[in-house]
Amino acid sequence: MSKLYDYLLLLGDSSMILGHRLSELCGHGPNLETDIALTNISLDLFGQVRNYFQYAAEMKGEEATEDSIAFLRLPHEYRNVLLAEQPNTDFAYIIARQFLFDAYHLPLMEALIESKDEQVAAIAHKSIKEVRYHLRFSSEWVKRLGDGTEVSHQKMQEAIDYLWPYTKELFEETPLEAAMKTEGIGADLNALKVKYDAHVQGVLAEATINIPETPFAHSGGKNGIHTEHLGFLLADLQYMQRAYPNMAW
């Protein structure tokens, strides 16, 4: 299979896994407006995933579909970053996870608009308006909670402290990403990190949240090495396809 096919999986998997995490929250938001917003973000991410996987299915052939690519792989075949698969806990944790991903996702889409692959560029162009909204939504909530009550500040600080070691993987360049960058198809992660750092530092400063100084970093997701959480997530995500093979609506 081509490097581009693998790159499409890498791009789509993080959005799909995070989209599923957000779908678990439907009906559980702190208020109606926020509940609907989180559900809509989930739907946005799944829409992006469909575009990636439809393109990947065309490349793979052999009766592959967006559904077979999404649902019929084994855990080690998924290439999502570890941040995306972390489970839902309290609301501050959910917002922190979304914010840290969104701050990476927007500059990624901005870079992919310039991709030499026309389809990748078109997907990024179609997605970028949604991703801008995602980042604005999560950034405002980080500020609101961080600079809110004593309890909300404490919970947001704890969430950032816990999730921070997962963010370094976002910018660890795999051989696949290096090859795609060289071919002008993929993004330059070092360039993305400059924009990411500027936005994250600015928002956390407004939120009165301290940036963790730990040198420790989790990694492995982009190479198929995941936390225990992904297996449980996939058990839910893949259930219908596994229980009823070749089911058609």
The other form holds:
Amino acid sequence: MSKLYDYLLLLGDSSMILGHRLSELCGHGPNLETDIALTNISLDLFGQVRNYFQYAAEMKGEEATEDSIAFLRLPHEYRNVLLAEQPNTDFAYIIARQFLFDAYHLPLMEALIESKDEQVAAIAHKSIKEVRYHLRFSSEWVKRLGDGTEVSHQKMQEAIDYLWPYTKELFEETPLEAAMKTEGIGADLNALKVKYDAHVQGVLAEATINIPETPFAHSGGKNGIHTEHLGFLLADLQYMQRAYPNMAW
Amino acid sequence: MTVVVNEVIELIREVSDPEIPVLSIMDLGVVRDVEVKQKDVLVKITPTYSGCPAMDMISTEIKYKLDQAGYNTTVKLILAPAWTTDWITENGRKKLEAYGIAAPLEASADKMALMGESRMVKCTNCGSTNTVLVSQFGSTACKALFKCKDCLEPFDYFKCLK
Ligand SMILES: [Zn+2]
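For comparison with the form predicted alone, produce the structure of the form predicted in complex with the partner chain.
Full assembly next; the chain just shown is listed first.
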């Protein structure tokens, strides 16, 4: 398939895997409002994924559909960043993961509205308003927990410390992303990083959260090398299509 | 020809948003274009939010209604230009309010309202502006949840999207 096809999957996979993580919280949020908020964000992400995958399926032709792309690949064929697949633990952790992803997702969409590919630009235009809202929500919660009680502060600091090594991968350019950038279709990750850093540093300072200094970083997701969590997630996500091929609601 | 187009539009007007049954999709502003060539109709609609689960149902209903009336209908989902709450008609805003959903404010006021910084969203029950944001996210993707501090009723606010 074309590079653009692979790029659409790379873009869509992170949103889909994070969207699935958030959907696991449906009915399990710490209170009604945050439960509804997290599942609303999940729904937005799934909507964006459908746009990417419908476009990809059209490009692939044959029997491909948005569903076959979403459900019928093997773990190493998913290109999501590792941050997105990390499991749900406590609320501070869920918010920290969301915040770090949103802070990357917004400048990514801001870059893609300039894409030379019209449909990619249209999807970004549609997504950007939603992503801006997500970032506002997660940023407010990082501040509230970080600058909250002793316990909430400690939990937020631990969450940021734990997830920080997963953020470097967001800006590591793969050969595919380099090629897409050169063609004017994809985003320049270095330019994103500047906006990301400014926002993340500002919010964490307000939240009285220290920025971890660890040089250690995980990566591999964008090349199909995942943490052990993805397999379990996919077993759940793909269950119906694997057990009952081509089933439809 | 114009007469035919009008008939098609009137049929489409009968389709409502399944989440807000009082609101016609014409008033919601999601119908972007209608092309009629004899009995072939192409209707272009755009989603309010990317993940709006109502879009599939809206497409099905448009096709059903027009096909029933003897047309050969295709419904196409388009993404650009992206939908904005500015496309909700004046009539649509009145219907939202009557249904108990506060209509969207303009962008800067909306931002302040959703940050909990302003009291501009009017209670749909008693009309008081002494209201408070309960949650930025509401029962559907397009709404936020508010509460009136005077009559104590909770109500939905249709978020501004630009
Ligand atoms: Zn009231």
